[in-house]
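As a starting point, one isolated chain is supplied in C-alpha cells, in the form predicted on its own.
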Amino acid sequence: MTKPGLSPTSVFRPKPLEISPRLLKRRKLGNAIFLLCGKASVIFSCALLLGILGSIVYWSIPAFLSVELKLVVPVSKLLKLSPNPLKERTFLLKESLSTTYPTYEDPSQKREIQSLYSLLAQKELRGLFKDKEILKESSDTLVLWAPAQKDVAAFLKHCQKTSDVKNNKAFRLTEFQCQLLEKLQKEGSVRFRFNWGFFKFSDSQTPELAGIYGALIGSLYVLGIALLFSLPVGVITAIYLEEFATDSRLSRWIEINLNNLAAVPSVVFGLLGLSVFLNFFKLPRSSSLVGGLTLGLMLLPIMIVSSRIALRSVPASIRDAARGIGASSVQVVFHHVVPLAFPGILTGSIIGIARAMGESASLLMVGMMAFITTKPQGILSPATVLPVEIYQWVERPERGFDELSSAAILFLLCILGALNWFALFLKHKFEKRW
C-alpha cells in the first residue's frame, strides 16, 4: 500500500536496502571476532594482575611470620651471680643457652646452637632483667621465647628438610644445626608468630630487626607537608583561572604549561627540588621538608587540573542564578561554585595524595635514601619512605629481606587501594547529577 499522493512509480519513492547475504555475514563475522578479542583482553589483563597479586602475596607470606625458640632461662641462677657478669651481652644468653640445651658440651656444637638465636634475643633477655615485676613472679626458670636467626627462619619457613643437602648449603646450617631444628621442632620448641615486629621496627641490617615503621613516620610527614603546600595554592589559582582569567594568550600559555607539567615525570620535580631546596636554600638533606615540598612541586599541576574540572562540572544555571539575585562575582564563586565543586576536588587531591604515596624517583633526587634505624622526630630530621625503603630492600644481598620488600609492597597497595577506593566513595556520596 502506496502513501497518499506517491504513485508506484515515483521517483520520491524510497527504494528498499539490499544487502547481499555474504556482506551481512562478513559483517557478523567481523562482530563475532570484535567481540571475541575483547573478551580475551579482558581475561588476560585480569589474569595477569591475579598473577601478580599472587606471586606478591605468596612471597610476603614468609615476612608477616616470625619463628621463635624455646630458651629456657635460669632466673636464680643468674640473680645469685656478681653483677658485673650481667653486663657482658653474650653472658645472658650462653647461660641460658646451657640450662636449655644441658647435654651439648662440646664447644662448637655450643657455638652452633648460639647462632640459632638472633640478636633480638640478647636485647629481649637484658629487658627481662630489667623488668623487676616478672623476675618477682618467676621461679627458678623462665620460659623465653627468642626470635631464630634469618637462615635459620628462612629454612623452618620454606624447606624443613634436612634430607635436602642442596637446600642445608643454600641456608648455610650445618648437618647438626638441621638435625637439632628437627628434634626441637617434635619437641614442640619451635612455634610461628605473627610478626608484629614489621609494623614496630624501623630499618636494620638484619632482617629479622627490620620493619617498616620509620619509613610509614617519614611518609606521612612527607605527604601532610606536599598536602599542605599543593592544595592551597593548587585551588586557589584553579579558582582563578577558570572564574575569573581572562581568554587571553597568557591564560591559554598557562593552561597549556599546566597540562604539560601534570604529565612530567617525577624525576624532574627531582631536579628542581635538589637546585632550589638543597643548593639554593640550603634545607637539611633527607629531611621530611625536602621531601614534601618537591613532591608539592608535583602534585601541584594535577591539583590545578583536577580542580579546574571540578569547577568546570558545575553548570552555568548555577552561576547567571546568583547573579540574577544580585551577587557579586566572588560570593558567586565561593558560596555557589566551589561548594558543588568541593567533591570532586577533594576527589582529584586524594587521587593525587595516592600517586604521591608511591613515587620514589623525585625522592632519590635530593637524597631521601638515608639508612635510618629510628623514626624521624621531625620535619627536618634525616627520614625516608615506604618507596625508597622497598628499593633500599630489594638491593641487599641478604637473605630474608625479598620477603621484606615483597611484604612492604602489598601494604603499600593496600594504602594506594584504600585511598582509591575512598575517593571513589566520596565521588559517588557527594557527586551531583544535574
The other form holds:
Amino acid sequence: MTKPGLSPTSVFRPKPLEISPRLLKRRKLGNAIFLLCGKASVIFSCALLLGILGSIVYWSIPAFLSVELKLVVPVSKLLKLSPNPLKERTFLLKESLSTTYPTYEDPSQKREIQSLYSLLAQKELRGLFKDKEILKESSDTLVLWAPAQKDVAAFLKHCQKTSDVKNNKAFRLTEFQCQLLEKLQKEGSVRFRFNWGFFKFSDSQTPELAGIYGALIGSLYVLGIALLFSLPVGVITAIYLEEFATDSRLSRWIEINLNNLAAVPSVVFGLLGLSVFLNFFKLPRSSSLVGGLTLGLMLLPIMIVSSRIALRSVPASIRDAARGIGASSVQVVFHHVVPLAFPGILTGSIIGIARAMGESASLLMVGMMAFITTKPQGILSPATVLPVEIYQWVERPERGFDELSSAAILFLLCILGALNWFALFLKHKFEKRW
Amino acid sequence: MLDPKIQVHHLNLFYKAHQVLHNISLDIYRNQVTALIGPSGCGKSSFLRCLNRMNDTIEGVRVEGSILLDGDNIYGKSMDVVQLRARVGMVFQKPNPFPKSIYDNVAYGPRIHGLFQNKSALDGIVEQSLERAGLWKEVKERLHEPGTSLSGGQQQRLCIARAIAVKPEVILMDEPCSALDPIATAKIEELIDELRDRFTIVIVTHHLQQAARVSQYVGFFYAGALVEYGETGDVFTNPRDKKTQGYLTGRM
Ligand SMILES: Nc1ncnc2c1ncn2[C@@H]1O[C@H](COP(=O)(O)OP(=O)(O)O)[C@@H](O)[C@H]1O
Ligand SMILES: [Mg+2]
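If the one shown is the form predicted on its own, what is the structure of the form predicted together with its partner chain?
Everything in the complex follows now, all chains and molecules, and the chain you saw is the first one.
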C-alpha cells in the first residue's frame, strides 16, 4: 500500500449534492403558490382600477352629450308681427313653438311643450334676432336646434325607448311630454351633439349651462400662485440645506421636521392658511391669492424634499472634480450640481403640481366654495377650482350634475395623468442625455 | 541640493476623534515625481488630500502642523482655498469628467479663473492641454461630444488635461490607473514622465512597479505614519526599515 495521500483512490471526490425529493417538491410548491398569488393580486388590482376608470367614463359620457330639439322659426312672420321682436321676453319662443307644433292648440299643452326647451333656447333666439344680417339673407322660415331642458335631456339620454309612467315620474315629465318626445325622436327632430359648453361655460344653476371653464382657469390661477411662491423658496432652501449648511444638530432637526411636514395632511395647511392669510392678513376669502398661498405652503416641504433628493443624487465625484480645479462652493453648486439635478427637481415639481391640482380639503378650509359663474377676474376676486367644483356638483340634488361631476373627474384624471406622464418623460429624456 | 516645492511639517490629521495621520514630515521636490505607497487604509489618500485642502469639506476634519507651498502655509489665514486648488490640481482614482463636451471639460477651469482674453486663446489652451495629455490626436475631431463617451483611459487623460489647463504648479494623483487596463496605464505612466518638466507631481499608487517606473522619490506609509522616504532607487533596492522590506517583498 502506498501512502494514503498519494493513492489515486483516496483523491477527494465530492459526492454530488443530493436533495431529498420531499424538499424539492415543497420548494416547487412554494414557488408555484407564490407565483399564483402574485398573478391573482395583479389581476385583482388591475380589475379594480379598470372598474373605477370604466365606471367614471360610463357615468360621464352623458355629460359630454347635449340634446337639441328642432325649432322652426318663422322669421318673416315674426318680423311682420312685431317691428321690434326683442322687446317681449317670450314672444319669439312662443311664436316659433306654435309654428313648429301647429297641431297642439291647448294652452296647457303649449306650456308643456315650452318647458321641453331650455331657457337657453330663448337666449339663442334673441341672439338670432340681434343679428339682422343673417335674418335678411334667410328665407321666411329658419331651423334652429335649441338645447333641451335638463329633464328632457336626461330622459332622452337614459331611456330613449321606454315611456312608461314609472319613468315619466322619475324624469319629472308628463305622459304627454314623453309621448311627444318619442314622436319627435322618430321624426328626427331630436339630435345629440358634443357638449362644447362643458368646456366653455362656468358654473351655473342649470346643468345644461354648467361647465368647467371657470374652475379650470381658477385652478390655473391658484396653481400659478402656489408655484411662484413654493418653487423658488423650495429650491433655494433645498440647495442651501443640501450643499452649504453644516451638519449640525439644528440642520438635522430641520431635516426631520421638513420630512414630517411633507407628510402632514393637507387640511392642516388649510387651517394654517385660514389663520394666517384670512384672519391675520385679512386677505379676501375665496380668492385665488389665498388659495394659491395655502397650496404653496402645502407644496413647500414637498418641493424641498424632492429637490434635496435630486441634488443628493448628483455623484460626489462631480463635486470633487469641480472643486479640484478650483471652483468655489457656489460655482460647484450652480455650474454642476444644480444643472445635473434640474430634471429631478422638475420631475418633483410636476408631481407636486399634480398633487396641488387635485387638492380640495385645504382650499375648502380657506373658503374656496363660493358659487362663481365666471372665470376669476383677478387674483383677489373669488375663484373656484376643479376639485372643489366637483365636490359642489356632487352635492347638488338636480339631475344632470351627477354626470357633470363624473365628467369633471374624468377631465381632472386626464390632466393628472398627462402631468405624471410628462414628469416621467422628462426624467427619461434627461437621464439618457449623457 | 534639490529645491523643495512643498514642505510638510509635523502633520497630524483627525477625522473627528480618530487620528489618521501621525506626525508626518517630508519635502516634495520641484519637478520630480513623488510616489506614495503603502497598504490600503494607511492614510495615503488622506495625506494627498491635505495638500490641496480637499479634506476641508469633510465634516469633522482637523489638521495640525503645517504644509508650506513655496514657503507659504496653505493652512494659514491668508491662503485662499479656491486659489490654492488652482495651484495644486488633482486627478482622482475614478475618471470623473463632467457630463459636458470634451471641449467644455478642459475649458471649464480657464473659464472660471479667467485665464484667457478671447475665444481663440481659449481654443489654444484647450488644444495645448489635450496635446500635453496625449489626447489631442484622438479627440480633435470630436471636441463637442460628451466627455463621458470616451473610454476609461481616455477619460482619465481628459481629467489630466482638465487639471493642467489651469496651469497648476503641482498635480496630485490618487491611484490614477487603478480603474484602467494595462495599455491605458502604460500611456498614463508615459504621460506622467513627460509632465514632470513642467509640474511637480505627487502620485498615490498601490502598484509597486508603477512607483518604481514613474517616480524619483517614494514615501512608504504604514498605519498613518511615514515609515520611509527617499530616492526611489534607494528605497526599492535598499530599504532601511523592516516594514518597508516586508511590504516591498510582499510579506506583510
Ligand atoms: N471621510 C472620512 N471620515 C472618516 N474616516 C475616514 C474618512 N476617509 C478616510 N477615513 C479613514 O482614514 C484612514 C485612511 O484612509 P485613506 O486615506 O483613504 O487610506 P488609503 O488611501 O491609504 O487607502 C482609514 O482608516 C479610513 O477609514
Ligand atoms: Mg486611497
